[in-house]
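So this first bit is one chain, no partners, the form predicted alone, shown in structure tokens.
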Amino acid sequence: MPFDPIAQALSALNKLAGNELVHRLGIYEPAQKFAYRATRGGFRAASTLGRQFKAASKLVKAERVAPTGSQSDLFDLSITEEQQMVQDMVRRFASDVMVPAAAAADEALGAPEDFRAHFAELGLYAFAVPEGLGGAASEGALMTQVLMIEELCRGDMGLAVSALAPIAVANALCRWGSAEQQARYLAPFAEDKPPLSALAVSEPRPAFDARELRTRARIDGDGFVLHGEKSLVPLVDEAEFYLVAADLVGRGPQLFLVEAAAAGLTLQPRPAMGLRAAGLGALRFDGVRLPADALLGGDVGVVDYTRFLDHCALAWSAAAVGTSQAVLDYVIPYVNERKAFGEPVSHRQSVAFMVANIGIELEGMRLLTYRAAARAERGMDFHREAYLAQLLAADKGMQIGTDGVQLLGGHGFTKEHPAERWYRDLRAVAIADGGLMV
């Protein structure tokens, strides 16, 4: 049957009309406009029953998203009408769905059962899939994802990582995957039930450097054999496949697609100090045999590994901005309402200056992040900008988390208030490699 974009748009609108979550959040109108625009290229309609990651159709060549805008070093902070609609919709979702569920998810070490299903209903996975594969990734998608990460992490960073981990893998497949890999692994992200997947980069050792990997892959016949261990992997118990960073002996760092059912792969939940709702854990590879087409891009040198890490740094910077904004949103009314010695504590200069500093540092983090995103979206080199953004986000994010706890006094130490959770989550930005990617 020929592809009919109008039929696809109407189908998406019908789903929105009957979606109880969309009506409950009061976002039917912006979601309706967004769905119509996003479905101009059409969403792929297919069932995930018994998903075996087999290509539904053969691609002649890999689908890529072209850079947008000029190569000028100037950048514009204004966002498009479509990006504004996405930002408003995600912000409402974060405040109405994520914030009430965050504390329980942190305690349960995982997202609520229906959380990712509700997130998938918003259609945001399609922003990582090119239009040629039934998605909505196009010019402006990278900045849209930065805004999306910021708003989701404003709701809760742990739940956000849980929802965004598959999008990180889809972004890598979109950027570097071969035509066969895109048809097999990327196309399902435009379906009603996108596959759960996650990046696996970090390793359990002090002062880990993502450019010096101890997880090793060696060529064996017409495939590869993988040995090593990964840590801080989101959705470790639920993912259907992983994108694993490993050093290909003699060739340097590469990325490999590893399905969860692979022989020799051991999964182990391993909660960390923060991001507990993301379902973090460890992967162990004991002679995992991979076919030749498991190498992302299909050949050595296709993946720009430094650029891959830059995209990860950019995503974590946006996450720090969102959570830091949540801290600021919470402490301002708290210090204005909390009284000591007959007046609000915000009347004390030490308190007022601390709140002001949070606002100042937050804006600096946001501007550096947006600048890096603007350059990345145009196809320009953004290595320096991404590095600076994550460096500032790691430093000032931890300080903002600390100040948030400090401003709440004794309340900051208790779980009755979210400041202690934000403190723990923001510290992850300094050690994060992988997990998130735009």
The other form holds:
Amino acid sequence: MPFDPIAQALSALNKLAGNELVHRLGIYEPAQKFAYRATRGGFRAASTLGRQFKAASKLVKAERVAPTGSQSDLFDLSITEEQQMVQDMVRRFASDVMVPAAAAADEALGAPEDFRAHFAELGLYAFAVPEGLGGAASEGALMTQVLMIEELCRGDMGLAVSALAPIAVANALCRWGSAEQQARYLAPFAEDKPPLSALAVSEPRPAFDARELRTRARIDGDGFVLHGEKSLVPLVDEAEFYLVAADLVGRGPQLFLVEAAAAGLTLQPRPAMGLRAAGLGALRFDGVRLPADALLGGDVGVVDYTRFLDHCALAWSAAAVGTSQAVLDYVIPYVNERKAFGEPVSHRQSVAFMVANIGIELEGMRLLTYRAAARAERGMDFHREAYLAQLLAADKGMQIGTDGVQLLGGHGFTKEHPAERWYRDLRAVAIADGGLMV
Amino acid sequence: MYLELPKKLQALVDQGHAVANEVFRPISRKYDLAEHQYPKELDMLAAVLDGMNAGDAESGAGAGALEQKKKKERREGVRNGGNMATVLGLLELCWGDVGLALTIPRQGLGNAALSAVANEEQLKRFAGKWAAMAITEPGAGSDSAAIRTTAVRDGDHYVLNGEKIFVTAGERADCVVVWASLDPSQGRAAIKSFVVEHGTEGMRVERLEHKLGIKASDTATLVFSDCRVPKENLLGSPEIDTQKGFGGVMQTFDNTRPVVAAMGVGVARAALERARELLRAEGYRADYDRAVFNTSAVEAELYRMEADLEAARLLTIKAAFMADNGTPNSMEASMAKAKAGRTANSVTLRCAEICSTLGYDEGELLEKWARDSKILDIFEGTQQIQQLIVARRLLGLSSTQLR
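What would you give as the form predicted in complex with the partner chain, now that the form predicted alone is on the page?
Time for the whole complex; same chain goes first.
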């Protein structure tokens, strides 16, 4: 198919121009600029591709995003113009679309019908798809994604996970997928309706460590057979395919692409304490037979599993930062307005200091997350940084979650306020492996 | 976005580390035991540091290299300048010894005040002098607006009367920056700072404190009785401006708090590194290769301390980065000081604890660091004062609403 960038850009702009949501949010301006940016690589994959996950066209070689090359080596906290644009856009989307929908989605155990469609219209899936496949993933996309996760989770962590779960899969495909796998599974992410998909890493047992998996794959003929159970899988009964972490006997942890229709795969919605809008559940593999090319990367050793977990840790750190920011944003006006003993409770040091500590620890979490992300983006080792970022985000995030409820007193314990939901959501950060990934 | 240290400051960090390792560490215990004895080894070091600071305005190692905000010209792009250099330099020096770092000639907190608020003429006149800082009084600690020391104009002089305590390097420094009120009835706005040189009639060192830690650094009580100071020694405006109020003198803290925060990061890193080393010999690895709840309690503790320390370090560098780039940083400076102060104290104490008797007896420096660190959560504004400042900013409350 001949590729005409101008026609593609015009068509994308037209789509945005007619989108009511974009106008209602007042993000037409940034979205317009972004549309140009997103389409400059063109949508090569035809929409006729359909959802049979058949590669429409063979890629000669897999598309990868190169790490950001040499830049200034100064300590620098500023973000790029594009990142600013995305941050503004997602912040508006979070406050205008997610915040009002969050409580009901938590109750309903799923995002409202049109939520993911609205999110897809922002075009942000493009950041996980390489330019060669019609996306906008480029240098700097990793930090952009971190900022995006932060803002979405400031809106609502459950809804954010439901929107971001497929992006996590796309990121893994972009990073490690073979040419064949990218053409089949990654290219559709640049279409109107990105395929619903999710990472499946956690397993239901105490003191679970994602480095020691009990879900096992063994080589069988020219394919694999999978046995085991996964938990905390987002979009469990909606996903069209999953990316499953399993121990390949004798070769250590690997990632496998498993389509939802695979024989021997059963699923069970299993709502949790929090992240309820993400549609969490369990997957069971009873001798699920997979073809040889279900192994991500096409061969053992392509996927760097430790690196994969690091990318997940980074995403969850960003999520904790976003939701903790939501707590801070909420408690400030509350303690200033709530009166006791004749004055606002914020005039008491025991209350005010709790707010100060939320601010202090939150900023620390944010800086650890950004440092790890910046290292990852430049192709530097970031294992230690991601590990520490998630640990801090889990510990301090939970403290912020519990302080958020405490500051509202009995009111914080009721569903009249979102503090109790943030309390439940922030507990996930220490537990979650997979689900989110940058 | 990039949160690594720039290459251009690496040489400074390496120098600071070398000084800490080669000069401070070998004499660390000696001057901890010999309180009030001047560490004469530092004279040589001070000369070396002067040379370093003179060479490049952007790469001083001591507090004296802090820059004046108002002198900064606008430049394109971001800047990693004098504030960051000072913070990184002190961090390394305090990895060696906080007490010794505080008693390096010509690198006092008074020098930071001079850098921040002195005019051109004063900078020239006090160049090369070691300046201490005298704020606290027997009846006024954190509440610095309540100071009772007075300064009364008399012709070409101000006459100072009062008592200052806890003056770091108060005996050894060449001069002292003294906070005094022109008119106690007018509150904060009337508080001004004055440079008083040692040997000025009417100023005397009353006593030296015996302390929990940082014993290498002298902590003096100074008494002023009809001490006459030239009027040109007043820093900043002599007018009592109730609008601007305290601003001038408080401005110093925006620059010095990240420096004290950096000291905390330095000493905590020393303790954590040493504890890791000792524990590694016993088979505790902490290599970030297992889930934190799947490791030993000791390793989990090491991870958590490291994460807190990293947060303190980045908050500190951020505050300095903002100062270098002319961005108001009062809240961030206090955030850094609050986080670093409490982290320094908890990490050093915890490291002493998990190393058992090795951490507690004088065979190791761990017990010393655990004593030294406590001051970092107190001076230049206590933990609680930092929280108060951060809380007021976040909540948008005044000092009368949130007291």
